[in-house]
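Below you'll find only one chain, the form predicted alone, shown as structure tokens.
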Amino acid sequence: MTDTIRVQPGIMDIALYVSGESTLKGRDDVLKLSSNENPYGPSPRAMAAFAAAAGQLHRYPATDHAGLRAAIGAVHGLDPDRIICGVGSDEVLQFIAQAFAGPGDEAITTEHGFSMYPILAHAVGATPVEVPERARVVDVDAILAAVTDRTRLVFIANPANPTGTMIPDADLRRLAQGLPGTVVLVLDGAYAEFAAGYDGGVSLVDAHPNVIMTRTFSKIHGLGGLRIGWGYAQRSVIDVLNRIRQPFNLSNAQLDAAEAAMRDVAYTRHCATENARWRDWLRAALVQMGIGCDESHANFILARFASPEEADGADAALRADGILVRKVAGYKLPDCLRITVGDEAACRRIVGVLAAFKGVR
């Protein structure tokens, strides 16, 4: 008899994550607007810190991430002892799934929710349970109705990816209050810095021991290539997560660059201001030419076309001009394209191509 390696439950149910395209065959002038990257790049201070770290590549990094946690705490007014850092916020989300769910458990996701959430559930043997959204906005009542005695996690991105919509504050509080204490509410705030007046979930974390918020340096801080993220929760939860975190999960270069980026508050504010300016301009221009767009609170626009065929045609027109955006049929949005908000030149180029495609001036 031939022995075979046993794969853990759920692993083979994972649909592999597909990232945004970055190249077009035959072109070296591609405008990449498919991955929600910061068009202005990282803070000059972060780049200088990364370069300086090159002389210490032979040294092991600190295992406690004290400098970075202190910087995050100082800028956001948080207790550094309640912060955990990871290889992107994805790793922090992985810690959460690993710590609080397993075979036989359920993790609630939403209709257009980030595709990593079902992957994280399957990876620990849990079952993802998808609930409908309401006009591309997370439906709190649908989530609460889906909770069973097997529910262990609820994954919410706010602002949401790929829709860019947000849950009203009152509904978010109602969700946190309505969940049993045995269910962990995960507030993924990858785009929180782009949403004016939003604290990313801090007040809910402080009020509820079963709420965890995550953030990333990949978006507004422009450090997607370095993979750095963090989470904030009550101390007892952070203590659990740190028990499964690898001690050297972040390098000195990552830690130093992220700390410099976090402390460069003026640069972060500049990026948020420019994003809001061109996000609003781009949305207004698309709506004027008959392309549907919900109000976005992130650094991208979800453009809704009349049909999947029109969306495909718009994507083809953009690609012909060397522009890459994100098709989101896999998110049950076959008639939509997700377009990263670039700088002024990028936004004007997008509008020019789509206006020509639509036959409008």
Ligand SMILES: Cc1ncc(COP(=O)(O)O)c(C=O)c1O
Given for the second form:
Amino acid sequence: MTDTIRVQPGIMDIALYVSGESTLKGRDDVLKLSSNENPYGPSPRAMAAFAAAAGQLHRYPATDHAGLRAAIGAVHGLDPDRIICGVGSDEVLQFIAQAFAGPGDEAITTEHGFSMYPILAHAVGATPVEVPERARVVDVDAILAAVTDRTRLVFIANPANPTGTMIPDADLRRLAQGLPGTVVLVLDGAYAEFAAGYDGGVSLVDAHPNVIMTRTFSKIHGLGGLRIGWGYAQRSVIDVLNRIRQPFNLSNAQLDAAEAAMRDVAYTRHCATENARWRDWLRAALVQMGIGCDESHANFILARFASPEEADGADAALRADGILVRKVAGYKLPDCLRITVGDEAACRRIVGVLAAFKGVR
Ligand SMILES: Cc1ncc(COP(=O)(O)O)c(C=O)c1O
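Let me have the form predicted together with the named molecule next, following on from the form predicted alone.
First the chain shown before, then all remaining chains and molecules of the complex.
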């Protein structure tokens, strides 16, 4: 018998992540609304910082990310010593899974939860345990009921992707209070800046040593292509995560561009305002033509059709017009399409195509 290499437990259970499509064969005018990107792009200051970093490509970057952490701390009113930065928030989520779960452990995810969570659990040999949501909203009681002696992690995005819904404040507090201190509650705030008046869970992190918040530069800051995210937790937790972070995980270009983006508060506010305006306009227009939409607190809308067939038909009509949105059957939402909120022209184009599809115009 020949010896073979052995894959670690869980890894072959991973279903490969499917990202939003970006091209349509034969078209060079594609409108990409499939990955929740910022339609206004990054801050001009971030682009200038990125360009300026070109002259430093031969230099290793800082290992402590002090400049970026200071900027995040100043803008969000947080202690920089309690912040960790990673290659997208995906990497910070990976640090968390690696640090706190392993074979035999369980990680709770929810019915329509972000698809990276089970991937991260499997990657460390842990078992993802999926609990039902209530009408596309994370159900705190279902989570609490699913906790066992083996539970180590709970992954929640608030606002959630792909539903765009939020957990009511009181429920979120109840969840943080109700979980055993041995269970890490991950509050993924990738879309927190789009939710009016929401701090991403900072107060819960401050109150509970087992709560960690993750954030990203990929959405509101328009830097998805550059890959930068961050996490906020109590100092002892950040100390754990830093032990598994590669010293040079972020390049000078990433650090400088992210710092400039963070400090350009006026630009961030502008993006949030425009998003809210066109998100609400788009939702109202879709609802008026008979397409169901929960209130979204993010930079996308989950459009609910009468059936999976109608959702497929709408997707085909959009593609015929060069518009790419996200099919979400893989998120147990086969009758829905997730549509990123674009700029005014993009929103009007979407509405025009869907109105024609529904025969309402
Ligand atoms: C809920 C949620 N969390 C995390 C991420 C990861 O973002 P990034 O790694 O770009 O920071 C995404 C990206 O789409 C997301 O939707």
